[in-house]
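Next up: just one chain, as structure tokens, the form predicted alone.
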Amino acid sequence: METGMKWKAPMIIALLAVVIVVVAGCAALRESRPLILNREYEKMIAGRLDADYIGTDNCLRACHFHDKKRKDFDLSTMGAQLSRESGMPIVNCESCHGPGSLAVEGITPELVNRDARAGRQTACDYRTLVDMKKLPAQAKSLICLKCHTANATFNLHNWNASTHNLSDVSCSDCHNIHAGHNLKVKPREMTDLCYKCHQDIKAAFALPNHHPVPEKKIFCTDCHDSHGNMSVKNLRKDTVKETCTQCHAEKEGPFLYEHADVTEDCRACHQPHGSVNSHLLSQREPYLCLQCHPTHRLSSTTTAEAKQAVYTRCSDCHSQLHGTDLPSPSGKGTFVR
């Protein structure tokens, strides 16, 4: 008995010590403390903290190295916000590249003229600006999200948890800010853009039966939200069926007789991008149907003849596979009419 009590006492003390530590830790979590800034990360996405904002005009007045990009930017949606009439003079070169006073320091008209006589353009000191090439993908996107998290682009509230963001894809991987006045990806250019990463999907669209994406009749964003959402595979609708029936409305139903267990997910029978089988089936008939209906027999034969029957396409008889409101001649729902 005495030995047992000797062992219990240290255990109780240790348990009390753990409880005290946990309670103290919870109390510390409730304390209010100032937010500590990570100045290196702030410098990474905001530029040199010892530089000043001088405005786009002052950045570009001394040299003409970025004249083409400036013209494209002025014609873009963001550039239009620079005009006084817009009431939103908030977007300029320094919004993304950081304050530019150090970048143009030392650039004088005399230096520009001397470079011009030598046949070269005077460039600013890029080292003092935000180094876009060395930024992590999430930091690049954060520069864009400083502005693009408001009501104008409300769908971006899912971006941080999106598949693209978690896969180190940044906004600039798809949107070339300096490509021209239109910053959006054109629908006919979208397929090639998505193919850069999704090589397996590109191969699927090369199969004999596929959705007409290579033919530019439909586009990736007709089904998927590239900025992320709460649905599986970033689908624009809540379910696979809702996405598919945007085009295939005749398959939506509801029907009096429905194909049990496969009504909500079309992928139970179909490949969404491409297949070697007709109608994008994942397997050929009748082998696809026999996975669920292995005991099916022809009703017009005897049992002995059924064992020797050669199955062909099930849809030759069951033409309304997705559902029907009409019973079969036998009075049952066997999808024959």
The other form holds:
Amino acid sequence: METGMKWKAPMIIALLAVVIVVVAGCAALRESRPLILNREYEKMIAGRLDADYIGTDNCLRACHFHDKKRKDFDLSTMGAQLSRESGMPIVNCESCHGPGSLAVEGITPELVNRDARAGRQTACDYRTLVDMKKLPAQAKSLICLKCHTANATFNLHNWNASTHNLSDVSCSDCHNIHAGHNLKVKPREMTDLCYKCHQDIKAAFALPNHHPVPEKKIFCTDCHDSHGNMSVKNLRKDTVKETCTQCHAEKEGPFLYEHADVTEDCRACHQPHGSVNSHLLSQREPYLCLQCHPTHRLSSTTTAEAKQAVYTRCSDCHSQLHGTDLPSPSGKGTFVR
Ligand code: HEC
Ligand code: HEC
Ligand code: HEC
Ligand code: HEC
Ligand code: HEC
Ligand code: HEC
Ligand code: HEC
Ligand code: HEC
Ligand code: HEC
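Pass me the form predicted in complex with ligand HEC as well; I've looked at the form predicted alone already.
What follows is the whole complex; the chain from before opens it.
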């Protein structure tokens, strides 16, 4: 008993000490601040530690060259973040172009007036800004991603692994920041945007049978997610079938009589964009079916008729080949009515 007391006292003191240290430590953690100031970090991203942020007003005060760009930008969703009342993170010219103090050094209203009288446009020293034209695609996208993190812009959560990112396509290849105040890709302009790089797809949609994309009834992004996706070919849904049955719901099933698992991937028989064959079929009938099935004769007909039958469209009789809940007249699941 006595020996027990002897070591208990120092033990309690030690424990108390630990508790105090932990509590004090927590308080210190709560007061944590960034290792470096945000603006210093920003300058590092822009690669310009020697320049300073001066704000859009100072950037453009003496210069009316960029008034249109500014007006458009102020009207955009990103530009609207500038207003103090919005309470949102501020986005301005320097958020993307980097700190501007060096670029406007020495530009005064007097100089601008003198240049104007001489019929000249005063140019800032734009070489001190981030060189957008020479920046590698991924680095260019990083300018956007510092704000548009996967958390902030949810549909970018697969961007890093996306084919577009890995193929050196950058955000501004599709989102033209200075084309006007609308930063979103408008559906009606989208086809032309995608065709810029996907000429083969343009050719497919020019075939006699095609999904009505050229007619602007449906759009590339109904089936594809341009920001990347976990499924094949950036399809919107997890599987090809799910992507297709968004609109062709009657093919979804499950059915009592299914075409094995062939209809799980509509590509077994259909082209997604366009085809020379009717119904977007990848092959003409009967050759489509003959890839997997032998021909057959009909017992109820004469030999001549049977031959005839085998080489017409199989789907004339097997009209329920996408699946059906009704058995064929014989009671089997052969997709005939
Ligand atoms: C969200 C990012 C972003 C913001 C904000 C931004 N820019 Fe740009 N800017 C770009 C990109 C990207 C390019 C390069 C365009 C390209 O490669 O097609 C560019 C190009 C330019 C050019 C080069 C000329 C041209 O049209 O190619 C000028 C000038 C310019 N911006 C001025 C401004 C001004 C002024 C502001 C503020 C009102 C501003 N930018 C805000 C991203 C931005
Ligand atoms: C300094 C932070 C910041 C940077 C850098 C930035 N953005 Fe934004 N952006 C915003 C904010 C904030 C909004 C408005 C809120 C929102 O829609 O997420 C916005 C909105 C947008 C929108 C419109 C979304 C809509 O719903 O209308 C697009 C498109 C966009 N940004 C693309 C870009 C691209 C491309 C770049 C790079 C060239 C870029 N942004 C760089 C902060 C930024
Ligand atoms: C291949 C073209 C393409 C590329 C590259 C691209 N986008 Fe988009 N983005 C689109 C299209 C198309 C939409 C319209 C929404 C949709 O239907 O997917 C869009 C929508 C957006 C929106 C609006 C978000 C919303 O929820 O509606 C933001 C913000 C955006 N993109 C930012 C970016 C950023 C940041 C990058 C680069 C990391 C980028 N985009 C790369 C085509 C592209
Ligand atoms: C600046 C050029 C460019 C633009 C614009 C562009 N793409 Fe792409 N896209 C590429 C490149 C490069 C690849 C990869 C090589 C390839 O498959 O052709 C690609 C690949 C793809 C793929 C195949 C993905 C995979 O995993 O194999 C799809 C789908 C796609 N793009 C759809 C679109 C859509 C939809 C648009 C319009 C919203 C678009 N692209 C706009 C350049 C572009
Ligand atoms: C009805 C849905 C649908 C529409 C609309 C659609 N696609 Fe596709 N796309 C697909 C499917 C499904 C595949 C996969 C095809 C395959 O794997 O054989 C695909 C494949 C692709 C590929 C990859 C081609 C390859 O050989 O790897 C590109 C690029 C592409 N589409 C671009 C586009 C563009 C650009 C548009 C709009 C002009 C568009 N798609 C419209 C469904 C669609
Ligand atoms: C965004 C809606 C949409 C999606 C997604 C879609 N389709 Fe279509 N599909 C249509 C429309 C609209 C038509 C044209 C119907 C018409 O002209 O009567 C069509 C036509 C067709 C046709 C030809 C019909 C005929 O009678 O000639 C086939 C086959 C087809 N789609 C298969 C597919 C496949 C396979 C997929 C998936 C890769 C798919 N669709 C995804 C909307 C869609
Ligand atoms: C085994 C081959 C095969 C598969 C797999 C297949 N189809 Fe078809 N599909 C056809 C044939 C053949 C036709 C034309 C004859 C007919 O209408 O039955 C057709 C016609 C269509 C049509 C237009 C006529 C109608 O019935 O509305 C649509 C839409 C269609 N298919 C969608 C799909 C979708 C979506 C999938 C995937 C879930 C799919 N197909 C899978 C062979 C197939
Ligand atoms: C990619 C291969 C493939 C294609 C193409 C295909 N089928 Fe099939 N089909 C199958 C498989 C696998 C089964 C199920 C296996 C079985 O029962 O023999 C099946 C089953 C059938 C059955 C039921 C057979 C039975 O004994 O119950 C019929 C009828 C049929 N297919 C008709 C067609 C027709 C008509 C076409 C053309 C429009 C076609 N198939 C295209 C693979 C295919
Ligand atoms: C004139 C109508 C007709 C045509 C055309 C036709 N079939 Fe059939 N098919 C039938 C009938 C009827 C059955 C027997 C149905 C039953 O017993 O349920 C059948 C049975 C089948 C079976 C199941 C065979 C078995 O032994 O159980 C397959 C597979 C099949 N057809 C494939 C095809 C293919 C492939 C084509 C095109 C090359 C085709 N059919 C053309 C009427 C037709």
